[in-house]
Structure formats: C-alpha cells, structure tokens
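One chain follows as structure tokens, the form predicted on its own.
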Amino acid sequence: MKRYLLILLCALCLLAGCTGKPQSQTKELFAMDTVMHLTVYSQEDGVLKQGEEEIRRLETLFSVTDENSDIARLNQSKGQWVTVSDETARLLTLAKEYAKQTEGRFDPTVYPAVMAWGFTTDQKRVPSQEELDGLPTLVDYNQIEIKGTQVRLPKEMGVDLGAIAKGYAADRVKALYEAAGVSGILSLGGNVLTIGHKPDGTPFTVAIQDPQNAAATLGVLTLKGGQAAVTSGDYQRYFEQNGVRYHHILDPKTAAPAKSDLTSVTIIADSAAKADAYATALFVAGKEQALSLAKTLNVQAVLVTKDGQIHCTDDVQFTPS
C-alpha cells in the first residue's frame, strides 16, 4: 500500500549510436494498482518482458481483488486451511518476520481494518467507533499459520500484502536481470531498487519528493549498486471528510491512520521487500522511535516530519535541495 513517491534522477542516457555498448531499454505497465517503470541496459531483446511476465505472475498470487488469487483464496476461506503456492507461503513467511521485527508496527493482517476503511474500493469512509473498538482484535500476524504450503487465518482475519509485495516482486525481477547479466533500476510503483551501476560506472540517483509539492524535491539519493529506496507517506492516498484528512497508512493498534509526526519515510536496504515493510513500520512510529529503529533494523533512513525537518541516519548519501 503506498507510494509513488520517487522521481527517477537518472536520466538514464541513449547509447543506441554505440556499437556494442549495452542500450537503454524502458517498458512502462500498470500492475498491482500503480504504475511501473523498468529500466535496464542490455543489447538482448526480450530482457523488459521477462520482468514484466515476472510481475504479472506476482500479481496473480498476491492481490486482494482477484477471487482467484492464494490471498484471496486465503481471506475467503473462514478458517479452513488453504493450500498456496510455494511462494506465496514464502512470502508470508516474510511477511511475519518482519511484523515481528518491528514490533507488528508493520502488520499483514491489516486487511479488515482496510476494507473498513474503503481503501481499496472507491468508497473510502470513517468507521463507526463501534467498529473501530472491534477492528484491533482481527489484526495480530502471530495468527498467520504456515505450514509449507499450507495457511490458515482465524474466521474473519485477512491479509493485505500491499505494504511488501511490489518490494517483493522488485526483488524478483531483479533477480531475473542479474541473472541475464544486465544492469538498470526498476521503479514499481515508488519502490526503486538498483541493479549494478550505469555503463559509465557511476551510480544511480533518485530524487525525494517534497510531500508539500508534487513539483519539488527535497533532495537527492545516490544509491549503491543493489540497493532499494522505498518511500511511504501520507500525502499520495488519502480522502477528506467533514474537513479531517484520513491518510492509508493505518496504526495495527488502532486500525486507524496513524497519528504520526512524519510526512515522509524513506528506507534504503539491500532488500525491496525488507525496505517497502520497513518503511511502514517507521511511519507508524514516529520520529524519535523510527530514528532508533532503524539503527535496530540495520537501515538507513530520511525521515521528513510534518513541519517539513529532515532527518538521515548515518552513512545516507542524500543531498537537500
């Protein structure tokens, strides 16, 4: 759930005019209710397809809306076991980790406090309290049972895998490309990951979005070769009622929109799948308990609180505007 919240830097440059050097390649496509864009540096043809094959694949295994899907399949099924893909039950296995890691700041089984919400139909709405006093029961990832490939939830329990699975599905396709020995930068959706650096050596960069303007940066992130930047916040999804703003990012504790000091969480990991949760999981909690969260979780993180501060844990290579 989240984000559209990178600008690619790059300018990823054409080198169509250099005999046997590697060219950029882009596909752009809709999936996972955002749009993607992959990028990669290669003479083959077909590489762009592979990652989208990869991602379509994904798509069908994780989404909440498709009936069909082991999500789906597993939120219908008034706790009965249900059988899953191997990598569905991976990723939950994932998924639960990192709930656990961050205290259940992060949490998969948010997805009736979501449906409670409207944020995933178009009629978004505030919950009764009578409702909201009742929504924290149903969210607890300890319930999760995994055995192989064998899930069972509690009746009435859900999973919403929104908050990991394009980091995951980054992951993935990074892994195909790796594998047919190109590099590039993939953006799903806010979720950029790198794969090696430019032709030239030099590395890839991308912009922070100013949360109070969609025009403006706050500044610039140099990546490593193989590193994720994931950004969650509050300014992308939300829906106003009787004046009051209600963002998507919601608290398990509450099953409400978190009350937090932040605006903007940024994490870069080795991981698109431990960035997207982790990213979450720090909006969630704060300034002050996300600032040493993340030196728990071995992160680096930009966090921008509402009054517009910015904040970098150690070793970020990013440049204000």
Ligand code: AMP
Second form
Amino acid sequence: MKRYLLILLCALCLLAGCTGKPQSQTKELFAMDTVMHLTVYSQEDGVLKQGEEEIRRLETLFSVTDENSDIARLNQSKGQWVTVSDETARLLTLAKEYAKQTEGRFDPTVYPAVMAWGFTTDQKRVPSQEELDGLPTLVDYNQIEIKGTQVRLPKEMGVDLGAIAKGYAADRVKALYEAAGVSGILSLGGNVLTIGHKPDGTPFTVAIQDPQNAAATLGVLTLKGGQAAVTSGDYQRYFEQNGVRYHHILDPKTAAPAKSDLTSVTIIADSAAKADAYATALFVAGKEQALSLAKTLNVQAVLVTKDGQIHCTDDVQFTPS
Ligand code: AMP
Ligand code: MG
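Following the display of the form predicted on its own, present the structure of the form predicted together with this ligand.
Full complex below, order starting with the chain above.
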C-alpha cells in the first residue's frame, strides 16, 4: 500500500512539474553605457548568459569608445573605405532608412555634434557659437556610402548608433530567445521588448517614468506579445552649466540639444530598433509633428509635454497612475 502511495505521489509531482508555470529568472548587467535587465520564463541554465553574450558582442561592433569597434574604425578612417562586419553594414543601412523616413530628425551621423558637447566623455561642455555654426554641415546621413561590407564617410564626419543600437540589440536577443522557445521581457536602458507571452496568460505591462520624478510613474502601458516600447527623454542624460540644463538628444539642424516642447516620447512598435530610432526622432520633432509622424510611420506613441500633459495616439493601451 505504502509503495502505491509513493508511486501516486511521484506521479502527481511529475504532473505538477509538467503543468506548473515556469519561474522567471532575471539578470542585471551594465552594457552600452546603461543598466539592462533580461527576464526569461525558463529554468534552463545558460539562457540569460546567452543573451548577455549577444549584447556584449554587439557592443564590440558598435561602440564609439572602443577603438577597435567597426564604428570607431569608421570614425577614424579620414574618408577612406573601411571593411566592417555584415551586421554593422546592415545596421548602418537600416539607420539610413530610418533617417530618411524621419526626415533627418534621427541621424546616425550626429557624432561630431555629440563629441563637441562631450557627451561620450566625462568632460561635458557647451561649445562656442562659432563651433556650433560649423557642425550641422557635418551631419548628413546621405553621406554614408555602403557597398556590401565596405563603408565610407567623408573626412571630419562620424557615426554614432547610440539612438538605435540598444533597440537593435534587444531585437537580436529576442530572435535568439524565440529560437530557443523561451518567452520573457527585456529592458535595455529604456528599451523594453516582450518575447512571446507570460506563462499565466496575462499581458506584459510597462510603467512610463514620470520625467519630473525618478521615483514616480505616469501610468502603465499594456503590450502585446512581441511588442517593443522605447522611451527617449531629456531627463535620461544631461548636464548642467550655469544653471542651464543641456540634454543628450540633439537636433541635427542646430547640433544643439533639441528645443522640443516634449520631455519624453515612448514608441510602441514591432521592432525595438525601429522604436528606438523613431523615439529619438519624434522627440526632436516636437508634439505636433510627432503626432503626425507617428501616423505616417504607423507606430503608436505616448508623448509627454514639458507642461506635464500626456498625449496618446489611437490604440495605445495606457492606464494613467
Ligand atoms: P536615445 O536615448 O535613443 O534618444 O539616443 C540618444 C543618443 O543618440 C545620444 O546620447 C547620442 O549619442 C545620439 N543622438 C543624439 N541625438 C541624436 C539624433 N538626433 N539622431 C541620432 N542619434 C542621436
Ligand atoms: Mg533612440
């Protein structure tokens, strides 16, 4: 009798193991100059590590500060053709495409302006007006020439994929996890991407930060499986000089921090790279043009204006706090 009871118990345990919901595991890491969280619904060891390795691999291709990266070599090339990896050539092609679609508000050749403000260094500074006046002519995505894996940029120009690389990395990790049959949610410094569905069937939700108060949220977005939600905001990176705040999202037309009436833009789309590039572009565009651009580009958006108003495009599932 005792033996049968034991067999029954074992069978029940096995059954519970089969039907039980997979527990989530999360990894926090610092990469691409930001804090990232990878969460997966899987008990398999090594899945999170795989995601981390993918992000680190991409960082070695796209970093502007790692002098051996494809992008750093391109930036040092003084007008010569440079051989880059397939993947870098593809991301540059995609970045040019998004630049064209956003009429240059997102422009991956913004690097000379980023450098002038010291944003990639510890020495942030306000460039002189003379310096600023010369910069916009050095920002023009049309000047990136791509032939297979050969890339060329005019002398003095430079590329910075900071406004799209985190989104692209999220898309790559998602592809990897999908191939492994794993669901979860990724957060790569303001770039959130969902993979599949939660095991309990409830939708993924993402809080939108209150730009005025890091400890508060404005509300919660409900996402469909596979959707990305990417936020660009003037509160994310900035420095202050003589009481004036200078943020990191530059207007390619002026080479200075965009004088936008927006303080944050969240884009919801099917690709995180796309949402990342568009979020930066729509921030530069300002509220009115951002609303019409979101329509043309066929993405959903949540815009927060400097005076605290929230504007959502149609179909956004947003619940204010
Ligand atoms: P994000 O946080 O995605 O809005 O990207 C901002 C980062 O991308 C900055 O730190 C710069 O390195 C770079 N960047 C700034 N302004 C632009 C722009 N208008 N287009 C493309 N990249 C930009
Ligand atoms: Mg961006």
